[in-house]
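In the form predicted alone, a lone chain appears below as structure tokens.
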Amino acid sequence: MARKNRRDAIIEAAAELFAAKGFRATTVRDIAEEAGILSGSLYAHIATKEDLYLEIVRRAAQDFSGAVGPLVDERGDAPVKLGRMIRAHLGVIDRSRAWARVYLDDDSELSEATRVEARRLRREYERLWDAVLQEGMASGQFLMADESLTRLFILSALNGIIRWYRPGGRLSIEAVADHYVQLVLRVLKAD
């Protein structure tokens, strides 16, 4: 994610040292240091440390929405839409790592309103893959009980690579994208 401005650098150093250290152990020194600010001068640019991981969330939440969401409504079947979606959900993790952890996190050392707000757009994003899961049961081309359980199913498969998955590593993120999206499409007995 290419950030421009100051305020920008600012969110990004924020997003590394979230990632890295967790949202508690990173202090707004580390944050000022990280972006190559003076501590003091960080309060021009946000009001809260809060702030920052809100906005951090709130991008990451723009990348899959942007990247998932015009998926959702293309012609097509189901299967090849959650296949498409399964590898955009997977790119956006490789292109914006630290931005896809914090985004993924749900921190209890955040006040609730921040939780609650981090949780809503988690929720809005997760209404593009319901979308298609309840297409593909209308349609008969996916074979489950609960739709709700197989889009977590899905998306915790998923999100699991933030923890395990090394570029450069035996397999390319195109290559789990394609076993995960085999995987899948078999459990939902899709044709």
Contents of the next structure:
2 protein chains.
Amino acid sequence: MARKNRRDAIIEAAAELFAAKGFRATTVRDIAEEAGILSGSLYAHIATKEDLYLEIVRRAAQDFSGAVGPLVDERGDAPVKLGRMIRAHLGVIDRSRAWARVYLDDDSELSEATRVEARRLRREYERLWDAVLQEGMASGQFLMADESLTRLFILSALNGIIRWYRPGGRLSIEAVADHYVQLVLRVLKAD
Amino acid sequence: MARKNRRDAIIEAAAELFAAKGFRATTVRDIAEEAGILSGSLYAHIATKEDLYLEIVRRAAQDFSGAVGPLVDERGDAPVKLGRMIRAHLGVIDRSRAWARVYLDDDSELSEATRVEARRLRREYERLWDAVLQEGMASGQFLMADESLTRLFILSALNGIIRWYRPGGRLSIEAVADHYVQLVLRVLKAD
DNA sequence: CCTACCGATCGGTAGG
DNA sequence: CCTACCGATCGGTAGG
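Cool, the form predicted alone is there; where's the form predicted together with another copy of the chain?
Expanding to the full complex; the earlier chain stays at the top.
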């Protein structure tokens, strides 16, 4: 929470609201109120409501890539790396729930241009996962009949968490991550 | 496609539009146009836009339960049954894409009452999967450290399909189902 | 950042 | 099922 200016507060408020109610159901008046200003004043800081969405997706993409990306090149074999990546990915979901939700949901209510950019950012992130899956396949530690299908299966399972996990529930995110790492390694026949 | 009255046509149109654009971004004028009438005339057949949503969720829940439910009591051991259920589940997603999408997405733009009912229907459906998972655990054919976590993992992976599968792509839904059955059985250490 | 407001569009209704 | 319309609310702007 370094420099926290008004613009950041607006984006933060929008992320929470988009995550909770969806893009369309969130009004610029909701966002302004949450940020402590009036809706007209919002436009001194942003161009459009849709730009706000894009900014959230970009920051979330950075969160995920920043947490998971460096792990691809760290020491360790593919199963170990994948375990770290899963923990990091679920960690971001846990710490940045609202941002993650906006980022992971392909919101169909937006303009094509916005959706294309959001999709591009997600695809770029997915390549990190491909890299490690391929590494494990090359080393013979992962068994996959169809790599891209397997990646989709795994990432869908992981991202599903955002639909049911609530902090303070029966399991901590770390406990969930421990379980999920095991399940994913089973999928890959790696244990 | 038995009796196909105007009301059914309206619900069908709404399902396609809600799936494509979301509940909020779909207007009653969109729905009416798709059904070939004017928006005011819609209200001779429905009470509110939200009722339309509920009706779609109810029919989709019936689709899934009708296709998967009977398989729980059929002949065969748990792994065989689970394989059949996965194929049936993906079959519904394939044949009733729009309905499935509306049903599977917990739309946060709706009233509490509506969301509670939709959640109830989804929970009821999930119990079918719990039954078979428990059967496999009892027979020693499935290995799970945490049954409910494993169910969430598996169903998230399966339902993720609705976000990427498009008919006419590289793989048929049957081919995807074949792969996914194998991956799920691996998760359960059942092969 | 506020006041004051815009044109457009929304879900839904009355009366036929 | 249409015509005609309602009050409310929407994203965004002008002028300060």
